[in-house]
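The data below hold one chain only, encoded as structure tokens and taken in the form predicted on its own.
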Amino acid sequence: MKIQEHTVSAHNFEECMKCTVCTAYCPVLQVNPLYPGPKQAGPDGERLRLKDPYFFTTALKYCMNCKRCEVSCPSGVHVADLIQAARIKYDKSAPKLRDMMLASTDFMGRMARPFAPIVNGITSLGITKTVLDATLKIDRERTFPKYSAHGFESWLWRHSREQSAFEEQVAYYHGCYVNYNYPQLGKDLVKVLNALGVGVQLLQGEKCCGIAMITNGMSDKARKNAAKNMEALSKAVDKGLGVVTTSTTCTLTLRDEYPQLLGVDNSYVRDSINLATRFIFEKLSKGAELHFRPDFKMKVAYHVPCHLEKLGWGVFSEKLMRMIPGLEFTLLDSACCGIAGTYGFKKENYKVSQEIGAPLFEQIRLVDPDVVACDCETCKWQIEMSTGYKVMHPVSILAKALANQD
């Protein structure tokens, strides 16, 4: 692996046409007024930085990083990374213990795993929720993520030897969310997978992609788990397999964000680096098929999470789930659900989150539908809580879907 010097001259900011759209698109902007605006903190901002590191204003803090700007951007401006980056040169404040719990994805999930309905109970009640609002500041009217007592790797190393047996194989990153929250999601992915002809492979030696360290002030930790996870993904590519994913920012963070905001190359294996809803719809254009139950019915509301827009690879979701007979589908409008990783937790971003969320919660209520289907596990926690609907990763819909279910 290779750690490229940072500097944030490496940003297109003299691209910034001062069009203001990336303001006009952004959620934060909208009901927070002490967030100054992805055009004054990125672009406009930089060029007030690179004369005097003074002119770096803590209200960057406010940006949720959903990317929503750089979306938007006629120019093509890297508006986020210039924040993030900032943060990451200038804000020398050290991290609170609160922010180190909410980002230490993997140390939480190990800790917990063992005790995870004493500590799926605990952290449901009312008294936990006023004590960690008093003392960490985690807003009490959080909801928080469960915990598996079974992890998703131990699941597929039991399943190794049937899965070598395919003749295509892939390697996956399933990430925290998948070992610690909800391992059904992986297994899902390797009951479609496995319809296709494709056989699954643990990615050994992954580590979280590091996404919410980089927020939280903890770039140093992040880049290690880069690191780690570069020799993870190289030995993979190395093999002759590709990598997919099913987490949306997860693959942001390992083929975006690692060499934008931590200067790690990862020109070796970027291209390998597939969301599994990219790969599965490519092998069904190449004349795979999947059969699918004739008795299936379900109304599906589908939410492309912010990340999934930059990458621009909702598409391929929205395609499958047209595929499946009896699935009446709508596309709700675009829009931030308000969470954006471990931001909405915080006490002092909670309510900010909420009124960011409002008017998708509101269209999926028009809609009713019975499932809303998102491909971001934080996306899912925010819908859930709002909401009371259920939502469930398209992969997982596929799988419900298919014929000859166990």
Contents of the next structure:
Amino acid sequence: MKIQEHTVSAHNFEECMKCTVCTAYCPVLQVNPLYPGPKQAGPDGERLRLKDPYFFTTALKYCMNCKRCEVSCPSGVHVADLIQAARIKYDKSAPKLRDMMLASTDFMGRMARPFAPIVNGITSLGITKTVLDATLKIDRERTFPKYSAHGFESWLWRHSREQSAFEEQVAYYHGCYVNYNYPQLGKDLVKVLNALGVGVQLLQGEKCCGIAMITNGMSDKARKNAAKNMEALSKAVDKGLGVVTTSTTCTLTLRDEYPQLLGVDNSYVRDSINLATRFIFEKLSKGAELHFRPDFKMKVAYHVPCHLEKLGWGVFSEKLMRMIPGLEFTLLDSACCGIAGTYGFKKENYKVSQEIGAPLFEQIRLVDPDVVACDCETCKWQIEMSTGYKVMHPVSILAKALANQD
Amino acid sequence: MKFDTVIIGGGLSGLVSGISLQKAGRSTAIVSAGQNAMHFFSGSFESLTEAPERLMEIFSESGVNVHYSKGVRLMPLGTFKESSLSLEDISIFPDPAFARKVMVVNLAGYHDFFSSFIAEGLEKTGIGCRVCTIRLPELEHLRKSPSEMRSVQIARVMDRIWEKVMQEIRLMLKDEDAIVLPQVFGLQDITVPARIREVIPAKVVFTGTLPPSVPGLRTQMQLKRYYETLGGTFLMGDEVVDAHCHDGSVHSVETRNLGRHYLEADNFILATGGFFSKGLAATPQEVYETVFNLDVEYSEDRNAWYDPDFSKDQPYLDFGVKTDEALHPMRDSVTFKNLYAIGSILGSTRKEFGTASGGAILSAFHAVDKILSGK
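Moving from the form predicted on its own, what structure would you give for the form predicted together with its partner chain?
Following is the full complex, with the preceding chain placed first.
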């Protein structure tokens, strides 16, 4: 008797036992009836697509790639990967101008930064929003992230001499957000790592991780970025440097989406890529110490972003915040905020996006914290816009709680 | 990362032991490879012949409403099963003749609730029956993809519109003294099942649907939230990939997500479930335990694993890991002194604890007691 004993398919497709658990945790399915749901779009649909690509449906674009289906699957099926891989394989339609603009965070940032005050002023005008809504189908209710006039890279260049004075060194993959929109997070990271005796340097030739390109039908461009990032990361690893990150989605992309969705072999660098919170936790558990202000007081509600749930590293952020004296900690229920990167910016998704986030916003209002803690930049935009509460990265909270060194 | 106890498995037995240990002041982590069998929970704690006080305490603190009485409950295919401790949603009757005439209510387009089987079953016990289908405009959007019209999706809508639905059902009632409804009520708002009973002038019997189980999902969320409120660390979507053991004791385990951050603990609890949850697995030649490769009690004769009659009790469901009195399992006959196996992974090897959800709870308490007494 010839028996196939083990799964041989891509993304563990054969392991699906049709239990429907993923459908209970898919945020999109709860609010958008046009989406076939993770079971149908993923393993059930894959069975048909393997027979005939005719069964591919463009409704798969409603998947936010939040990975909650994978986190809940009791059988280890990579449901979201199946869906995104099918989009890459079968969807040959050219991306719209809007999607290209939203996806090109790197390019748009470089273009906008020299004119940051002007761009920020223009994008917050009602008339601009109306025009963008009508022409590009970017929802008028959305608040745009602000661009920063001075990028993080140039700031760190200016401080490279004092950074290189530290005996221990790490390379920082800062991502588009820290460079173009919010350099302060990068500066906070440098402050915390310096307090641990670690100097921070830039990677040579970092590019946008490309996640927005993957989800907006530009996987070829994403693959090019991936190749350049692999080069930059490999150089750091060659020098024996660890790589730290602050963006959870960039981290998931560099570590998992590259091999799973783009077919890029990252085995040489994968284990060296670490979220800063994990790196800091590791230092502290090996005996390093951080000294906190004795008068620090903050009531924090922590939202674990979807991609951090997928990485399984929310526990590091939680443990770090819980060790700050004077910090009152509440863990919010596991839920999606609804933005999913560029997804919530699109007019056709705006309503769905806000409905998905509603239970989370409600819980935040009930807890009524001083600050919502969250490791993801797009969750920050969504939560700040939808609740009015200030959102801070756990690393920024650590930086704020640190006692002055000098 | 160091804890007093690390629990592998986030289902009922894992959560009950985690909550009990946190309450006793111990630090714990639960590693949960995806969601668990609570999503297929009937609502009745099988094989529990009493309601232990410590369990009732945990339920009441978690906000899980239960009730206890000996009798029978109505099953999804119209049969009756002996039951006692159950979630508030589940009705327990002294005997199957619980009503004179019943209205079974189904929802238009919903295929996961077997109203005609239920009617057939009730008629066999001499209960008059009428099946009604109601069409709700609020559910029409779900019918756009009919395969996705499932219990949980319906329940999310019902949390908002149940009062209006009950008004409609009241108008449809004739001389029936009971109604049967699918279990699609009270997913987020736990007060809904009780409030439905208040507004319907007849007995209300909530009956199981195809998965996911709405009462099960709700109970899992409540227990997990309570566990986290007590300071427990719940690692969802992670799994143990390696265990470091020495001289019959477990030192640490490695998970897929945490990698080199091994989870160290004084004690470990294995609550990974049976075949469905992949605590146990089989090749054509053998049945094995998936985390530690523990000794498993099973029949050497493969033909004796199953009964060719599909509807009979299947012998392989009785297979489980071998344990001593304290629930310590063994590998190559060497007992692990700081590891405890609880819940469905025991199969029917420890009949004194019962089976299914009842067995999950009683074996969890047994292991917790051993850990707290330092044995």
